[in-house]
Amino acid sequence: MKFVIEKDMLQTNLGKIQGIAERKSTIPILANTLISGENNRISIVATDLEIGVMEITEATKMEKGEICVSARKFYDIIRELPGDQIEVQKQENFWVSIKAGKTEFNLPGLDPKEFPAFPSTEGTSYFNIDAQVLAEMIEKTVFAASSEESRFNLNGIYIEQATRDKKDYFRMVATDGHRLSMIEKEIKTTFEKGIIISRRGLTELKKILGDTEREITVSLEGNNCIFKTEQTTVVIRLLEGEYPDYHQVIPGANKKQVIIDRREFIGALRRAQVIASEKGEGVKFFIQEESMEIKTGGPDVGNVHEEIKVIYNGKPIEVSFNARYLLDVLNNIDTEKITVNLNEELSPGLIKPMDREDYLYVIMPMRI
C-alpha cells in the first residue's frame, strides 16, 4: 500500500478518532488504526468495539492495500512534519515509512487482519437531522446522564420518537436520579421505540461533528446506531436495558413561577459554592416577593448571604438544591432570563429558558 495525501487533512482526519482509539486496552489491536485505500481515497477507521469511526478522505499515487499502526503514534509524528504533503507508504512485516521532504520515519504496525471488522452501516431505515442541531440537543442533555457504572441504563441518553398536539418531535432525556433534562426538535423519525445510546458514545459524536454544517443520517442496525455524512460514519453500540418513565419526574403542578436573570443567577451561585463545596453542595434559596436570598454554611466553614432581584408574586417559599447541579443547567441554557417553576419545599423544581419551548431541565430538592 502507498498513497499520498496532504497534511493538515491527514491530521484533521486523525485527530477525530483520537478519543475512540483505546491506549489502556487489554486488547492491543484497539490502541491501533486500520487505513485501507483504492481509487485515490483512503479510509481511517477506530474502534473501542462500542463506539466505532471512519473518516474517508482524497488521496493521490494511490497503490491498494490496507495498514495498521498505533493511532495516537501515528497522529503525533503527522503533526511534527514539516511541509504540505505526506506519503505512506507499507513495508515488509507491517512496518510503515512516512515521509515528508527530507524526514523519514518507520513505525511497526499489526497485521491488519487482526482489527476488528468494522459493522454494518446499512440501516433499514434513516432520517436526517442537521448537524448542529444534533449537536445542541446532546450539549443541552448529557451532562446530566449517570456516571455511576453500576446504572448502566442511566449512563446513557434516552431517545424517541414523540407525538405531541399532533406534531412529531425527535425528543433526548437523560437523568441521573438527581436532575434531569430534556430536549425535543420537530422532526420525524424512523424510530419505532426509543433507545438509549451511551453518554460517552455521544460525547464522541460531538466532538466528531466539530462544526460541520451538513445533515446527518441516522439509522439503526441491529444493535447499533449509525450516523453519517459523506466522509464520515460513526457506530454506536446501543445500551440495554429499560430506561425509566421519565415523564413522572416532570412535574406538572408547579404554579409558583420565579423569573431569574441567569448571569446574575450563576455569579450568585458560584459565590455561594465557594461554601457549599464543603458541605455537600447544598443551597438554600428563600424567595419572596421580588427578591431571592441565597444562603448556605455552617459554623465550621463559615457562612455566605445574598440577595437578587427575581419576578415572583406568590407566596413565600423556602427550597434547597444541589448548586452544582443548577450550574450545570444555567451554563446549558442560552437566554437572558429563566423560569424556575416550584411547588413546595420538597418538590423539584422546573427550570425552563425564557421564551423557548423545545427544552427543559428538572432538579430534585435537597433536605438540609
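Residue numbers count along the first chain shown, from 1. Here the rigid core means the biggest group of C-alpha atoms that line up within 1.5 Å when the two forms are laid on top of each other. Quick caveat: nothing in here was measured; it's all calculated off a predicted structure. First, how it differs from the form predicted in complex with the partner chain.
- Relative to the superposed core, T60 undergoes a C-alpha shift of no less than 2 Å between these two forms.
- A displacement of 2 angstroms or greater separates the C-alpha positions of A100 between these two forms, with the rigid core held in common.
- Here F74 counts as shifted, since its C-alpha moves by at least 2 Å between these two forms after the core is aligned.
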The other form holds:
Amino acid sequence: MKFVIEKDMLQTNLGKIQGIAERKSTIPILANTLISGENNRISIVATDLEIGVMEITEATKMEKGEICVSARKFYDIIRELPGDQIEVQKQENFWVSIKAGKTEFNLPGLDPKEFPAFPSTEGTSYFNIDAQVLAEMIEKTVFAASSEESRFNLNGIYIEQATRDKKDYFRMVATDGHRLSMIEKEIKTTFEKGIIISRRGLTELKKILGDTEREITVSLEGNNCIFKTEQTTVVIRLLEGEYPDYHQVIPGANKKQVIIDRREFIGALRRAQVIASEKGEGVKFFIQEESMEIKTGGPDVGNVHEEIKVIYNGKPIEVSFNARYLLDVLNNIDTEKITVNLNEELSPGLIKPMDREDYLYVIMPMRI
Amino acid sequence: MAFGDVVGHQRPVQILRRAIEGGRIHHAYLFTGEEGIGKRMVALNMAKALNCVNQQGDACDECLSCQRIDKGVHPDIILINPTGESIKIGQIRELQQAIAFKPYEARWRVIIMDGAERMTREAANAFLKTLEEPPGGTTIILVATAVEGLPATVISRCQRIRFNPLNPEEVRKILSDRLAAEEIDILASLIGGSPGRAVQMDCEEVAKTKAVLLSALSPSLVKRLHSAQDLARYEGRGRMFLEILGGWIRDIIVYQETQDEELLLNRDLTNEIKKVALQQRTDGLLGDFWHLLHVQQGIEAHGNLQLSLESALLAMKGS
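Mind giving me the form predicted in complex with the partner chain, seeing as the form predicted on its own was just shown?
Up next: the whole complex, starting with the chain shown before.
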C-alpha cells in the first residue's frame, strides 16, 4: 500500500474523523483509522461502533492496499509536516512510513483485518434529502429525546415514512414522556417501517454533514442507517426496540387556541425562570381574553408576576408548565408568532409555529 | 479451534450443536463446572459457530468472524469479567447500553459473562430483565464455577449446562502441547480434571513439595513434625502438600484394588506406590483419607495450618 496526497486534503479529512475515533472505548483498535486505497482514491474510516464515518478523497501514485494506524497520532503528524505533498507507505509488520520533503515518520500499525467491517452501501434502495433540510429536522427534534438510562428506545429519535392527505412525508419524532417534538417534510422515503436512531448519532451526523450544500442520500442496510454524499459516508447503528405510539399524545386542534408573540414569551419565561428554577421549573399561566398572566414563586423563594398580550377568545383557563421545556421549544421555533392549543388544566399543550404545518411540539402540564 | 476440536465435554457440545442446527438457541445459558475445565472455551466456540461464515453449526477458524472472535476484537461478542473482586452494576449498565443497539455485524450477538457467581447482588438484580428477555438475535452465556453464588432468580432464567471434570487421559491430551510428559506426571494428582489449573501451577514448586512427601511419611515422628513445620512456612505449599498427600493415598488404594499402573495419577512415583501398596491395609488407608479431608476442611475454616499439618502427618500410617 502506498499513496501520495496533498497535505491539506489529508489533514481536512483526518480532522473530520477525529471526533469519532477519539471516543474512549474498550476495544483499542477503535482509536485507529483504517485507510484503504485503490484506483487513485483512498478511503479513511473511523468508527466507535455506534457511528462510522468514511471519507473518500483522491490520491496519486497509488499502490493498492490497507493500513491501520492511530487516528490521533496520524493526524498530529500530518498537521506538523512541512511541504504540501505527503507520501504514505505500508511497511513490514503493519508499520507505516510517512514522508514529506526530508522528514520521515514511522508509525506502528495494526492488522487492518482486526478493524470492524464498514457496512456496505451498495445496492440498497435510497432516497435523497437536502442537507440543510435534514439538519433542520435534526435540530428541531433531538432536544426532546430522553436521556434516561433505563429507556434506551426513548433515547433515540424515531424516523418513519408517513402518509397524510395522500402525500408522503419523511417524519422525525422525539419524546421523553414529558414533551414531544415532531417534524415532517414532504419527501418520499424508502423506509418500510420506522427506525430509531440515537440522539448522539444524529447530533454527530449534523456536525459532519450539516454544512454541506449538497443532497444527502439516505438508505437502510441491515442494522444501519446510511447517510451519504459523494465524499462522506456516515453510518449510524440503529437502536433496538419498539417506539411507543406517539400519536395518542398529540392533541387534536380545538377552540382554546392562544396566539403569542414568541420573543415576548421567551423574555417573560426567562424572567420567571429566575424564580422557578428553585421550584422545579414550574410556572403558572392564567389566560383570559387578550391577556396571559405568568406567575410563579412561593414563600421561601419570592415570586414573580407578569402579564403579556395574547390573542385568545375562549373561556379563562389556568394551566402550569415546566419553563425549561417551554423555552427549549420556543428557541427551536423560527416564526414570529406561535400558537398554543390547550384543552383542560391537566391535558397536554400543543405548540406550533404560526402558519407552518411541518413541525409541532407537545408538552405535558404540571400540577402545582 | 472449533467444536470438533474440543476434548471431552461431549454432552454440552452436543446440546449446543443441536441447538444451533435446529435453530433453537436459548436466550440464556448457564455453564457450570469446576474451574479450568474449558467452559469459557466452549462458550467462545459457541459464539464462533453461531457466526461462522463458512460452516453451519461449527466454526471454520478461517473466516473473518472466527478470527476476530479468536483475537477478542469482534464488536458483537461481548466478554464480561469481574473487575477486581466482583462484577459490578456499572458493568451491567454498560452492557445494557451496548445492547440497546442492534448488532454491528454479527448474525448472533453473544454475551459471555465469566465468573457470573461473582456478580454483586445489585448487579444480578439489574441484570434480570436483560437475562429474561435479551433483544432478538442475542444470547447470553453465564459461566460459573459455584452455582451456589448465583441468586435463584438468575439460575431460573437460564438453561443450565453442566460441565464435568475431564478424565485423566483427556487432561493429558490437552496439556501435551504445553507441558512435557514428566511435568504432567508431577502435576497430575493436583489438577484433577482441570487442565486450566495445571497451566497456572509452578511445576518446580510442585516438584519440591512432592519431594517432601516421602520424608514426611517416615517412621520417625520427629522427622514428620519437622516436615510439618517446614511446610507450614508457606501457606500455599502447606495446602498443596495436603492435596498431594490425598492423591498419594488415592493412588495406593487404586493400585491395591486394580494392580493397574495406568490408573495411577502420580506416575512419577509408581515404584514407591507399588511398594507401599504391598505393606498397607486398604481400610487403614481409607481412614487416613477421611482424616485428611477433615483436616483440609479445618484449614478452609481458618484452622491453624501448622497444627493441621501436624495432625494430618502424625495420623498417617506411614510408608
